[in-house]
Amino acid sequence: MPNSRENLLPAVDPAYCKGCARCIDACLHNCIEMGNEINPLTGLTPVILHLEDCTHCGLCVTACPEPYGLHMDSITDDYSAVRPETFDGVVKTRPKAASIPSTKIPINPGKPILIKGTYASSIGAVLAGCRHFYGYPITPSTEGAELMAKLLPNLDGIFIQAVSEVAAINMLYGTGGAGLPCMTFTSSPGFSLMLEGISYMIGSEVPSVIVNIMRGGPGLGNIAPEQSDLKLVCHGLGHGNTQCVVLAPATPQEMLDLTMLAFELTFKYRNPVIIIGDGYLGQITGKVSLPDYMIQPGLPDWAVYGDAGHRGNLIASIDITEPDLEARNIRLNHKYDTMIKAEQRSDSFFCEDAEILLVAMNTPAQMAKGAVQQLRSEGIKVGLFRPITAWPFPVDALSKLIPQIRQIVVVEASNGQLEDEIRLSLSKAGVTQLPPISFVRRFGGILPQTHEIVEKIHALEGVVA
């Protein structure tokens, strides 16, 4: 037989009480006071009950905003909770939401269009189901945000120009936590400001897509193209144990295609996905073909969406106790390992019989491709290996080429950041016998040119111009 109200008294569960004092204000008999000891599990100070004069009215329980923080329960000697999942002696359960899967909707792609890279990424996001954008203007990525500002209001979407990049990334945290596709555009200094928020999102396992159109640095630098954020996106995503899939398109077409892929991957792994392009790629115009479908997003069961089915969900990156935080990191490590095995992507050009291997990504890969074509016409067996994922680095495909290669030349617009990724990835893969590695590097917004790459190969091969 359920307990009658006369046999029940308020009970506090310290793990849920946040010390808001609403119950104190509601009690007519001064039976509740603020505590003076911090709960080590929450860092908060729960209330203390003195229930000798309690009339079992339950007003304090009604005033409590936290489920299970204060509730009516069987009388105990210390007025503590017996079963935190019970109210009035009866077990309460909430309905749990089922995941609603995304669906593909056929569309007529029409004819190819000529658009710049940032526009292509914006269109890819809309086709992928993104209707929420938050960002702060920063050259050379701003045009992507401007197009989203034009498109989303007509699609019942949300565009907010945040007061800063810090604000924008935290808006992504909220919307991604609600299970909704969302994105931002930024550039190198703005990306640096977002790193703390990205760490929070990775720890909380919140999806979002972040497009970083890299520009020259350090500091304010300039607005010209560079590739010097590689160390950040691969190894510096805020504090702690943080990794994201990092996609590196080389053309406006890939800006669209990889943006659509990014939204797929961000929900697949419940993890932010980053797209990196150099400033030139963000601004260059190219022919882009649309897909024959668009995505109608679903709603995951884990989302903090606000309805009854999702109300029991919690998203947070805090674990007060050491074993809990270690368990979270072990779970994240398992996810990272899955990404490494499943998401390596690369492209090869004339690599089947190559003896000299160029490695490049983003726009410099286009210059390297032109160099391969010219050098092949001269009878020099050169190939291009292009990482499409900067992380996880496509080391499996690269490792298979190493035995036939007698020289690697890394082409990049940074001071060896791509070369560092190559060396580190091969070392972790156990590939220790490497051919000589040299490079063609430019800085400050100047990209390596085709003729510079050709001249480098000529010098290595002893070819007299």
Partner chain sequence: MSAFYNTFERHSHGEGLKGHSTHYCPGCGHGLAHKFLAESIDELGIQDRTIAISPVGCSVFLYYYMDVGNSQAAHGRAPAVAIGHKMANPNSIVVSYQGDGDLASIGLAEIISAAQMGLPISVIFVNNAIYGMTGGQMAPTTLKGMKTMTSPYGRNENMGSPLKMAELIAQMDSPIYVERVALFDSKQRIRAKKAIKKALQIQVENKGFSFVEVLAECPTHLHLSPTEAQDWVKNSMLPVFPLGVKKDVEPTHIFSFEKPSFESGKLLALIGATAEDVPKFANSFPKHIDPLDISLKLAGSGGDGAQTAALLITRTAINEGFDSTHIPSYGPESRGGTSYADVHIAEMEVLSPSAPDPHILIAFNQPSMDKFAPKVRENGIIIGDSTVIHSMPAIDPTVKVVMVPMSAIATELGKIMVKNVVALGALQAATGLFPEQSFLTAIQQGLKDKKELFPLNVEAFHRGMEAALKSEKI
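Cool, the form predicted on its own is there; where's the form predicted together with its partner chain?
So it's only the chain below, everything else dropped.
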């Protein structure tokens, strides 16, 4: 109904007036006064309008902080008839966006290329459809970011060097929340700074890939390789009940392959995926075969993308009432359970008849492989079990091996964090008959070396070298 200003008058449903009196001060004609009755629905005292001298100026409406408070209306005598639902006329409906799936584009992979670990991960990311990178320089992960800075502008993608890791992770929250694949590279101290953001991402179900090239700690530590963020990535992803799939590559090839997998999983679960490498793995140059496809990402229906179809969407992790937040946690926990069932990955090296089992991840697993090779040549039945997912820990595969094993040796560049994962997951899986667990541990940026592992086994086996 077309209304000229003259036949409109201010009106307010008393239930939607908070009695703030801003409108009273705004009216130059004293048309509004404070009421004298408390509204039983709100416990507040709404204003009373006397519109005899009203000039239809609308200043009172501009003064009202309530969206459905004071407004100009043609109805003047029956407040109760003014239902907020009718303010904007008919309720606006609009089509909801449908999810656009990503597409696989076949490519000719050509010959293997020779690249360093961080580069392999960057290349995996662009092949997986990532065109948005946010990061903060930190050794030994920076080369990955530098390659992205070179590649992305040529692909009309976005590379932003953020003011800090805190800003970087929150930029990922924005782009991931908009439904697009995005990533960052960081290293241990930077990863610590990102934990708040990671917790928000998990709570809000925002996908993103975070590569942590772990270095020596605690504190500033040094820039040499360590694996001491394992407890963080498995059990300490910020506050709250949080888990992410954590992938642990061991070679440049896996840096590429697992980065591509990470992008798939992060959208599959609407949950960030963490890739952990060690400083060595970031820096090592090796042979990498490209896949025979690349990904053009789609756009999920839940994205906050900034168009009509996605307008009603919300990315948030806040649930002010306890039952709502409990429901969110139950949903997330259910998702974690699905990951535990579906995403355990591991690799076995000479495990079929192994009696001694080395367990190691990342570069230390390569050192352990070297040891297995040497010890096998001496006739010692040793094998290597290598978790590829640090979380979920591949306990199903490990449990199967346990009965044949008489000695476990955990090889790690940390103070037993991998051993804790092994013990915890076996215990949860109900495997209580454990062989003795021994270890080779180095810290401070020193990785366990092949000869140290060999010596350890020799000592355990009573072999005189």
